[in-house]
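The chain below stands alone and is given as structure tokens, in the form predicted on its own.
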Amino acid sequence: MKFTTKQEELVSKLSIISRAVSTRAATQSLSGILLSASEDGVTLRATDLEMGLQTGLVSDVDGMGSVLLPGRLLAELTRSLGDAVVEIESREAERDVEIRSGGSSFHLRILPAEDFPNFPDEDDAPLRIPAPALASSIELVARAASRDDMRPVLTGVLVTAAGEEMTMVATDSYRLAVKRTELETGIGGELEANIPARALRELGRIVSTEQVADVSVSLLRNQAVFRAGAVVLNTRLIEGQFPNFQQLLPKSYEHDVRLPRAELLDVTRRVSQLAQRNAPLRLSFAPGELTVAASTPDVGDAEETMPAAFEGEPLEIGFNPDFFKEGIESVEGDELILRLISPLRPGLLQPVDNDDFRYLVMPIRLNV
């Protein structure tokens, strides 16, 4: 295998594909990039078995073959270089590669590659997403997704599509967040699986890097296949109940809150520092204002008063502070509504004009 390319193109691709490198698997090659060579150009793959990375290389293909190299070290060596144009080459001989760049010479000793997995293949008639709307709802639904892997089934985001119409939700089971996208296009079919939070943020980093008009979807048996542009993202999908999120939200609330977005956003922040060692953020609504608080024992304590549309009886509601500032980051507008029923109910988070993007977070209880 020989191939020249640019260092910039090398670097750029080798840091889309290494975030596929396992960091921690006891099978060797799961720690590698695969490089092909062929008739077609050179191919960069790399996986860890819950996510595996695909993409070209422009490059000029002198031989063919493939190697599985270290991953982060291939990435970290060529971000160093300091010539414009590679060469790589391999030696079967010393079972190593060579990397050369100027007057910089390297060589790479080659990973056994015949534990690197096979990458699944894509449909010939696969499903198609808007880039743009997937984008912006991964980014939206995916914070809220658990990160326990004691319950897996939480942690990823449930994707379902037909027609003109897409859903995305996530749940911790301390909040949930859910969006429905109507879409400029069909599909072109019907798609429902609850795919890992972590896969979807990369696809959404990856849609963003790549600037395409939409992404291709294969749903397999246990997998689903993405196609944004040059890069393939492979990921399992999650198996299991995904919890009925209709029934989690509240039919009905006592009192919408219609409060400005980016100044109940800074009050937040700022109060929030005082609330540390899983103190929770009060809110106390009395007519025609909002006081935000935070306590933290031997720390300190911090309050702030803002106007709020609020009117009845006096109500004080906790919330995880880094939970209801994410809240409030998702809602898109100048306002938002802050929907509640009592301190010990959950309260919602959504926009003033539409019901596109719902945030349920649930309270904590305060001690008097």
The other form holds:
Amino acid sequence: MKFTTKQEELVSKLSIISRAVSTRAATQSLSGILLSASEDGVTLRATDLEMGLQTGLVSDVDGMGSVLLPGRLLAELTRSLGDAVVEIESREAERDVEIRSGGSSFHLRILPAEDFPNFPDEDDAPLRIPAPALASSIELVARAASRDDMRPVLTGVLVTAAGEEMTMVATDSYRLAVKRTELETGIGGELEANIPARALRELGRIVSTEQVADVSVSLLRNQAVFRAGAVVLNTRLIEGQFPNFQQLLPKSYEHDVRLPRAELLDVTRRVSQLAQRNAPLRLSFAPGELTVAASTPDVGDAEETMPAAFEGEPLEIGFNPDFFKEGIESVEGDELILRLISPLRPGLLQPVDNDDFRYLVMPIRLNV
Amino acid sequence: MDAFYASVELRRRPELRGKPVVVCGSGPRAVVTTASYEARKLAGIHSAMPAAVARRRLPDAVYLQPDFTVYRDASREVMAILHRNAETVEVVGLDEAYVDLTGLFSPKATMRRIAAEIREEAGLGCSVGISENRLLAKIASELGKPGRLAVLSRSDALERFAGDSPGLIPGIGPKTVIKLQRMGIRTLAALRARDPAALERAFGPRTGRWLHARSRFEDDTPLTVVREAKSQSAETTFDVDVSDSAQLTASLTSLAEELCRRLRSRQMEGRTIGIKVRLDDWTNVTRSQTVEQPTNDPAVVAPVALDLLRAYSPPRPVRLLGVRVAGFDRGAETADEPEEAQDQLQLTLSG
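Please could you give me the other form, the form predicted in complex with its partner chain, since above is the form predicted on its own?
The complete assembly is shown below, putting the previous chain first.
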């Protein structure tokens, strides 16, 4: 195997692929990046079994073949190279790879590639999802997924799409985010899958850097393959029943409070600094105003009052500051609506003029 | 329990009775875990003394390696006797427990009976302190050591310990004693006489109030039957996300030291050592490893934590780093409970 490429190109492609390199390295081959040169050009691949990434590398191929190299080391040393051109050539006898750039040369031992997994094939006629809608839904919803491996079903985002409508849902049991999107074009089939949030976040990142119009999706038995331009991401699907989110959303609310989004976010960010060590953010509503307060024992406290279109009996409710802040960040528009029932029932954040995005958040019981 | 570990050893090796027995590790940094009363009397050997010092002072004593499996079993035997005799029992260590005697017609007789049962059934000696709150009961039990029962009322204590150092009070450590001395406070009577506001200024509102109450032997902590903690941890969120491994190493080392200090002050030792890493993309990763013997020694905890960090080698800048010790009284715990606010409500999820 022998090819020549630009250092800049190699660095940028390796930085995409590196994100699938296993950091736990249960099997040595999973800590590697597979470089394959063929008539079609050079391909880079990495997988940690949960998620795999593959992309092409712009290069001149002088000899075919493939080698598995230690991923982190390869990425780091490539970044450190001083010359614009990089030559990579495998040396069969030495069982290593020579990397030449400017005056420097490196020899990296190759990793055994026998147990490096095969990548799944894509469908001949994959589904197609418009890239901007996909990326923005992921950004709004994926953060609400659980990061607790003890409850695998909740570590995914339930993605359903049919015709010209797509819905994403995620919950970590403390909050729930639902985003419904009208697509400009039909996806060409039906999709329902619980996709690991980590893979979707990665996909979102790829979509926004690759500048593609749409993303193709191939659904296999227990895997999904996404293609965005030259980058292909495959991910294991999460099995098991996703919670019935419809029944988690309250049917009615006692208060619909319209609030200026930017101001609420600013106030929340400021006051949250004094809600440390699991201390709640305290929201006190009185006619015409909202007071946001926080207090951490031995550290200090903070409060700020802002005008709010609230009527009726005063109401006080506590939220996890991060959960509440992320909810506000996710709602688009100059204003938002905070819908409340009582201090121990969930609150809902949503846009003013539609309910395409809903962010339900469970309160923290306040000690009065 | 009196010289608990040493007494358990004597129970299974009766031939050592009457000889000075010291339970301690064998490493260069080992400290004495327990010394039998003979060893204490002969050479003033006490727990936490470096083992090397003990060996120098009393080379002829019998030195035994701690065997925590046996101590845990013995502890369970003793606690079972307490639970059989009393409704509210708070176990605070392998060898220490509080019993709520409220409403009993004859607390002294009850405790004498329980102590006798422990002696006969478990073959171990204990001291009993009876008083009106936890703090006084603890001090009274020290007065009773070894093997006796002491009753101490608050007015007795106020009179009896007026001239003693504030360090007599559990929870007032050497550093606080020195700080108090600098303020001219050398006795409990002097501490009592001091204006609480001055203490609050010097020590902060919480500790100040606490010191004032303690000096008057006031303590309204109720008995908690449920064990207070399954794990203890120390963590830090960096002001700026950190990728530099030297900085991560330094920070983890000092966290391990901080945690061990706290564990020691609470007399807790755990077998499971874990780390927690939060990356800049909010990925949380925890890793843990179980060691053979319960520990609160930074020389044990820090290297294990650093190994775990090296093995994981964070792929992205680190936002938060933490170290945790668990598995205090039972076998190894592996599952990490997510840390969250006590009263955070959850959605009721169904399929």
